[in-house]
Structure formats: structure tokens, C-alpha cells
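Heads up, the chain below is alone and in the form predicted alone; it's given as C-alpha cells.
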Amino acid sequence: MEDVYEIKATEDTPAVTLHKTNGLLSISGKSLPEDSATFYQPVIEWLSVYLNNAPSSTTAEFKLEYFNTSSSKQIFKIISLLKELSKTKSVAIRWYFDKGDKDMQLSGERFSKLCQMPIETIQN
């Protein structure tokens, strides 16, 4: 497991980094990708070797301006290993908006619902 794993942005994928010693989880930007399964894959994956590994505190940050349906399934798998994750250690999720995005604010309050694990809606 590599101690750090990012993936650049491009115009309809967001940029992916994932930091194991500072317990830090980022996906930030577009998520549009033709094929979402795949492109989280390498994320999901990582995730599931760092829950046996992961230090006392993690906090995931996801700022998106925009995603697919199937980019929220990919999401909701995410979430799902964190609130996994947070069964034996801290984890904190936030999720940010921009102001006036009711749209992104409404899906972090949804994913919250849906994974019952609280996720902290930030106005950017």
C-alpha cells in the first residue's frame, strides 16, 4: 500500500488524493467519468487496505462541483467503507457546497441519510 495515492484532475474526472500517514481522504472537482466503476476502483481498493492500517483519525473531504448517478454509487461505496472505518477509529466526513448549491448541498445531507453516518455540510 502506498503511503499516498493521487489521481489529477481531468475536465470530467476529479482529482483523488488519499494520504495515509495524515489520515486524509480528498476528492475534489468533476466527477463524470464514462466508466465510474472503473475509475474508483484503484480508490475503493485502497480504502479497503487502509481500514486495517489506518491511524487513530481520518477525515474525508469531498468537494465536488458536480457528479453523475454512477460517480454516487461510487460515493455511497466510499462512505460505506468510512462508516465501516469508524466502527474502531475517528472519522470525519465533510462535504462541501458552494453557496446557492442547494442541489450538492442536499446530495452530502443525502448520503449522510442514506449511509446513516454523519457528514458535515460546509458552505464553501
The other form holds:
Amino acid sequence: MEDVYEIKATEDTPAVTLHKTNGLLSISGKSLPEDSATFYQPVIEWLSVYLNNAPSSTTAEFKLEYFNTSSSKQIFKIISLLKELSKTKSVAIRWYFDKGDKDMQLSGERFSKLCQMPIETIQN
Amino acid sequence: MLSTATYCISGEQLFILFKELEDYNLSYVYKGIFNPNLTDKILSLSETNMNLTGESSKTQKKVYFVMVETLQNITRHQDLTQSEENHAFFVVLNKNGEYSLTSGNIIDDSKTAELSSSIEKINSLDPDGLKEYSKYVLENTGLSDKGGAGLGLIEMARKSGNKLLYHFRKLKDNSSFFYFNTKVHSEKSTAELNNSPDNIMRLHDFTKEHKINLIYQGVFTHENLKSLLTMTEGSVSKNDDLAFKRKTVNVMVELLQNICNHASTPNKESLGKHGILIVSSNDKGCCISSGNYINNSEVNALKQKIDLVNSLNNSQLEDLYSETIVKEQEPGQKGAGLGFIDIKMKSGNNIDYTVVNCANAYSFLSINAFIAF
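Complement to the form predicted alone: the form predicted in complex with the partner chain:
Full complex below, order starting with the chain above.
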């Protein structure tokens, strides 16, 4: 597997950075793809391999402005994989939201509850 | 909770408008404040449409030119001190290879005579005369105080190959609404020139009556969706509330992706999913209305879905969200099944919908979502 996997942001898809050595996962921007399953497939595949040789600690950062409901299903899958990893390694998930964007804050809290996984919600 | 139906255009009215516009390959109406960013999005929306309908690059270039000039004219001459009702207005209609582009803005009555005579002068010239006149203006006239060279109108007449149409509609006080129309015909155009401004004025009155900022009728693709989102983001941004703006865009994404994924197209060749989108706003909030045909076989399942969402309180809605997000998507399923749940969560209001049976295998579905300030 590649040490660093990157997807550049577009008008409707987020920037994604996956860094194996540093144990960093970052998704930021707008996530409104027409076909979210296809967009997130390589991210989920990379993570599935990463789980087996992850460093001692992993940090995942979500800095989203918008995401559609089909993306939320994929984000749920990503957080579920991180939950799996947290059984053996240290995992920190940070969910950022802009000041006043109550819905984005609530989304972070909702994912935390759904996945039964601590997610720190942080105002930008 | 506010009653969505009270603040939005009714499903029946939306269907009547859709029927009226349905024969057009594209109808686009915008009333509000114009800026270069909006111009870019209108251009890209029209470009996507022209590419889809396989328009020749020659026609595309002509339409593009006239559209840029029209939009720049509005941006320059709009009167930002006016109330919303008198905001500038822009319409693109495309039917059978005829592109009709109309701008509308308020104008002081003291300026109408000069403007009419400029346009009449242009309309009196043949192509050679226009060429000469263009050269003359270029060499002899300075830039006007609003930055236009007067050349714009001449070039619009030259590029379009048609006469420029205009109409002044008297308003109260010492002002009028100035409608200005240019038509471009493609090589395959079969359209008859309709010189009456009545249609446009009716459309304008309709937008005023229902406090509409934007109407888009045509093909819905993911590309178009991006332009429509940015336009809406811009049109609601006069309200600085970030949460409101984000809610509006989020709700709109779900409604537009519904059209892209589920619309049926009974009367069109299969160029894409056909539908209509309306964004309107009043002092209470913003309404997003979508309309499209669906197969009759899908109506009941859809009604059940929306009725269920409407019947739930917040905590029940959270439970349904949790249940749905963990479900594996079925093969071929395009959405996540969360759209209506999300619309109700984000808007905080029930989803208003109307189904009109169209006496064939299809029904027309309209959906209203209302986001309060």
C-alpha cells in the first residue's frame, strides 16, 4: 500500500489525505458527489488495508462544509472502520465545524452516537 | 414548526408553470441582484445544456456572446436601491433552435427616449450598415459613465443577426421597467419569431407574485446541479446567517439529486432527467420547490416515505436516520434512502408534496421544502 494517498478537492468533492506513517486521515471541503460509493471506495479500501498495519496512534480529521446524504453513508463506514481499529490501537477523531453551523456540529455528535465512538467536535 | 405549504408555491401552480415551459429545451429565469459570479454560473448552466442538446459550436458562441453582453448590461444598469419587487430580471428560453434572451431592469423615464432611439438606429441598419456604424462608434465615442461603450448593443445585433426587441412598461413615479430581448437562431432552428413581450411580462409577474428568485426548467445533471447550487447560495447570501445558507444548500442538494436519480421523462428524448426547480423567499424564509415526472408505479412507495417522515418527531426522526444509515445499499440503489429524513431534519419543517396524475403511466410530483430564517 502507498504511504501517502491523496485526492485533490473539486467543486463538489473533498480533499482526502491518508498518511500511513503519520497515522493521519483527513477529509475536508464539500462532499456532494453524484456517486458517493464510487468516490469513497478507494478511501475505504486504503483504510481496510491500513487497519492491519497501522501505527500505534491514528488521528482522523473531518473538516466538511457540506455533505450529501449519500456521503453520510460512506462517512459512517469510515468511522466504523476507525472504531474497529480503536479496539487495538489509539484512535482520535476530530470533527470540525464553522461557527454557527449547528447542523454540522450535530452531525459529528450523531456519528459519535451511531458508531459508539468518541468524536471531538471542534469549532473552526 | 411552520406550515411549508403556506409559504411555498402550490404543487398545482408549479405543475401549470411546468406545463407551460415543458416544450422548451431550457427555461431559466432569475430575479435579484446580478454579479460576475452569478454570470459565470448562468453561462456554465447554459453551456451544459447546449452541449447536451448537441448545439453547434457556432451557435454556442453566438448565444454565449449575447448572454455575456445581456448579463453585463444588467449588472451595470441594475438599481440596487430598489425594493426586491423591482430587482433586475433575466430570462433564457430555448425552443427548437431559437434562443431568446431577455433582460429587464428599472429605468428612469428621462432616459427612455434616448435608449429607444439608439436601438431604433441599430435596427434600421443592414449588416453592412451595422459594420460601418460599429467602426464609427469605436473611433468616435468615449466610454459612457457606466463603463459601456454603446458598442454592446451594436455587436448583439450583428452577432445575433436579428433585430433587437424592447418594451417599456410604465411603473409608478417617473420610472419604467425596460425589457430588452435578443434572439439567436441555430442552423436547425424551426422557430417562428414571436415579437410579443407578453410572455416575458407574464413570467415576470409570476415571479413577483410568488416572490421567486430563480426558475430552472430543463435537464438535470450533476454538472447543472453545481451551477444551481452556487446561484442559490448567492441568492440567499444577503442573509448573513451561515447556518441558514448551509441548510438551504443542503436541502437543495437532496431535492436536486432526487430529480437526477428518480425523474422519468415521458415526453422527451432521453437526453437526461427533466424537471423544474424554483427558489423563492419571503420575510419568513426560503422555499425550494422541485417538480418532475415519476412512474405511477413509484407513487405509493414515495408517498409512504414522505408521510412517515412527516409523522415523526425529532427523536423518532433520529431513530429512523440511525436505522437507515446502517442498511446496506441495494444493488442499483442510487441514494442512501436518507434524503427526506435529512430534508426534514435540516429544514425543521414538514415536507409538502403534491402528486398530479397525468392520465398516462406518469404522475407529476412536486415537493416543497421551507427553511425558516
